[in-house]
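Only one chain comes next, encoded as structure tokens, the form predicted on its own.
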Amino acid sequence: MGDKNVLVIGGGTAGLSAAVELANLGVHVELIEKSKFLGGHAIGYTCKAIENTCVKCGACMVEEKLQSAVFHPNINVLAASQVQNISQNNRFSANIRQESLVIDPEKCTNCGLCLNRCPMEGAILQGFSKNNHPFYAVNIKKCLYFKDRSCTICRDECPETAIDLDKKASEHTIEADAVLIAIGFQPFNPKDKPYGYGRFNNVVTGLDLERMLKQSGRVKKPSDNKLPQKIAFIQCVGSRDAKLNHLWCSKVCCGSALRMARLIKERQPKTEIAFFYMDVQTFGKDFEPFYREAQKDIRMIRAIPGDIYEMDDRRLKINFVNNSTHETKEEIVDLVVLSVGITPVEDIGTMSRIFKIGPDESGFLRTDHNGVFTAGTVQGPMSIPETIANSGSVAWKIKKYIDGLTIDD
């Protein structure tokens, strides 16, 4: 097996899980990731343990897979990289372009001076896991040096001379016996919904809240950095929406939102929480006792709001229809959290063209044909544990394929 090589496209939960599984089977893996950091969306998710009791959110599992991948001798990682084109003649031959890695991982000590001294917000990116090394990256779209050469503070201040602002992009050719597409999902962008996302500071997405909790451990209003007295979660934003032709349930939103809501109540017990929903998607064998406990602390409102307005004091007025009386009601809160759905990632179009495989009617991608496989949420909505299980199963299919066995063997 030592001469067998698999190209894994995507370094999120699915890509990492499959890469580790294959590497443990003695297969060499070339893992490429478009972002500068591995882990995908889920590496920004917070642990939601209540009173130090695990609630099986899966966040720690992603961290474990990331740690295993970056230290595995059979896995080579190319971050900030994308497939340019690929050909197949018995084996695959892929041309990969890697964006300039401005910060040298061999020299960087993750001291953070580049972030602290940079005058341009967003020009230095920070990861969510210390297992990503370096923990910082230069955002060339925001960096003043790449705009007009007017700033070299990060390079000048770096005590390890780890920053090379003139480093060029590089090209790589990878030969592989099979390819796994694990490019994940795109969180629905709710800017066109009548909820004020992108206009009202105190309207955030569930992903924004996950990162806020992971980084600071508390929920604060973006408008003034103060603790909110009342929070509203709104479910099914971008999912189960006939107007968008998004007819699928994203499966994970209810579990994530309810777990975060309970975590907030534990850490900020004076905060009132309302939960707007169509119906609640079950999650895991412990769902019933978990849900009963959640209902004690969270006011459940079976309605989906129509509009949200910002008041003079930055509080938010939510209009909705009472399902029982059909009366229009309103709720005034300090912070709104939109549980945005899982949608197909834009790069599916690129993958479809490169590999000549089409997405399904919902826009997701599923294949295990002619040495090309898919895993994880590129196939459709999955939870973290489901993604890891799916990726492990696909890894075994890949091993059988490169061993010359049929998938059914």
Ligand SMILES: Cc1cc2nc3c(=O)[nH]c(=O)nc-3n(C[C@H](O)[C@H](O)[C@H](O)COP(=O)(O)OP(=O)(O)OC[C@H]3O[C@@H](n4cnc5c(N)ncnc54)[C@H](O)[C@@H]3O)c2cc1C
The other form holds:
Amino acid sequence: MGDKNVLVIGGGTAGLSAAVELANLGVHVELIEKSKFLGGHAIGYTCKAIENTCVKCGACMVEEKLQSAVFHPNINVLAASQVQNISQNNRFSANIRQESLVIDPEKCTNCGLCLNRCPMEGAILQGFSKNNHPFYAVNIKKCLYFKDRSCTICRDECPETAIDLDKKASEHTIEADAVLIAIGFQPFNPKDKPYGYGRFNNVVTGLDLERMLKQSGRVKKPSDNKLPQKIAFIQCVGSRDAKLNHLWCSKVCCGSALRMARLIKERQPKTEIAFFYMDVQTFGKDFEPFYREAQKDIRMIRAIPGDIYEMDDRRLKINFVNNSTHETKEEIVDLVVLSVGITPVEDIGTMSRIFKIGPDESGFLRTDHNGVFTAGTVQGPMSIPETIANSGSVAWKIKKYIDGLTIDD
Ligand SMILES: Cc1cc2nc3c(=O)[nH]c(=O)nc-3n(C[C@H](O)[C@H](O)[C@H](O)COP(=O)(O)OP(=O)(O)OC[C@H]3O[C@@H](n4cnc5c(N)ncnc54)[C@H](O)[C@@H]3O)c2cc1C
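How about the form predicted in complex with this ligand, since we already have the form predicted on its own?
Starting with the chain above, the whole complex follows.
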């Protein structure tokens, strides 16, 4: 292994892919992830194969990167960690604060007893990938010990004595020759849209649906846990919206929603699906035939709904104007899925301040100057394969930079 060090901030698809690429090139990587688990948003996505045939959704690619990263001898992972400040002389020197992980990864065997015994719902968190070790984490916002010291069941019953509820946060200093910012995106929060998100239980986002499908393989109504008879997808929520000044297309939502819709039709064939859209953005040569197949099963409605009301029986009434006939219409469904778009992540502000670089006019961050690089959706909307390709190429630029070559060599 060489003596060069790269600090990668963010352990989603982009950070993991770049870390693995650099590590394979013999560079030592310190990977800092803010949350307790690696994998970012996409580790919560389900495989959307239809009739056991891959539809290239990319979900499995993230799992592969995660597995390669955690077992790579050149990569050191600090989960639940954030950069506090950073200085640059010849090298970067970063102060990192790591929250207490409570569960010792060296001792934990992922047996799950802590989750099974915990009396407080949501106090033991579970990752989406078993390659995250530990696969469990204590949520101090819900845990009774952190509230009033009234419960120590997980600590007392852990057969490996892996749980230390009094474990303190720690500080680390990392020296690096280059820094990669891969802090990803923030899904648009649709609570201010007139669609009832956060008010009506049966209005969910595309990310909620991804997780539901990954965890149980089925779609159920959150209100009563029963299968919905009719689902509506609404596209472009938070994207291509001049009122929000979000003029960009998020690029991934049409593909992701149509793949999930087809998966639901395969698993729950009696469910009717209506798909509200402006125009379908298809990318890649394989998507056209997939889309043609999708149209056989899914009712496509070219309109973006005005608002949604909840009826007494909790079904949802969607009002819209038909784009072709200009008639006002309504559609009544059991579940609405909002295809929320990709927006700039909040921590771009912190990164801009720490590294003295400004975001672009849409709020995303792109740089490859003075040893600071960005990769993945922190730069703007990208699919998983695009993120992996982008991160691979940025990793090569970083390697050239730390080897003293100009980036264009
Ligand atoms: C609804 C929806 C569905 C999608 N479906 C698909 C699909 O089917 N197929 C597809 O190809 N793409 C899909 N995408 C796109 C996909 O999610 C992205 O391509 C991918 O997640 C990008 O990875 P990333 O690493 O750039 O960002 P992220 O997944 O956001 O990962 C960023 C990571 O950085 C961490 N982080 C943030 N701030 C800090 C900080 N200050 N310090 C340390 N760590 C930090 C985060 O915790 C996170 O782990 C979808 C997107 C959306 C919104």
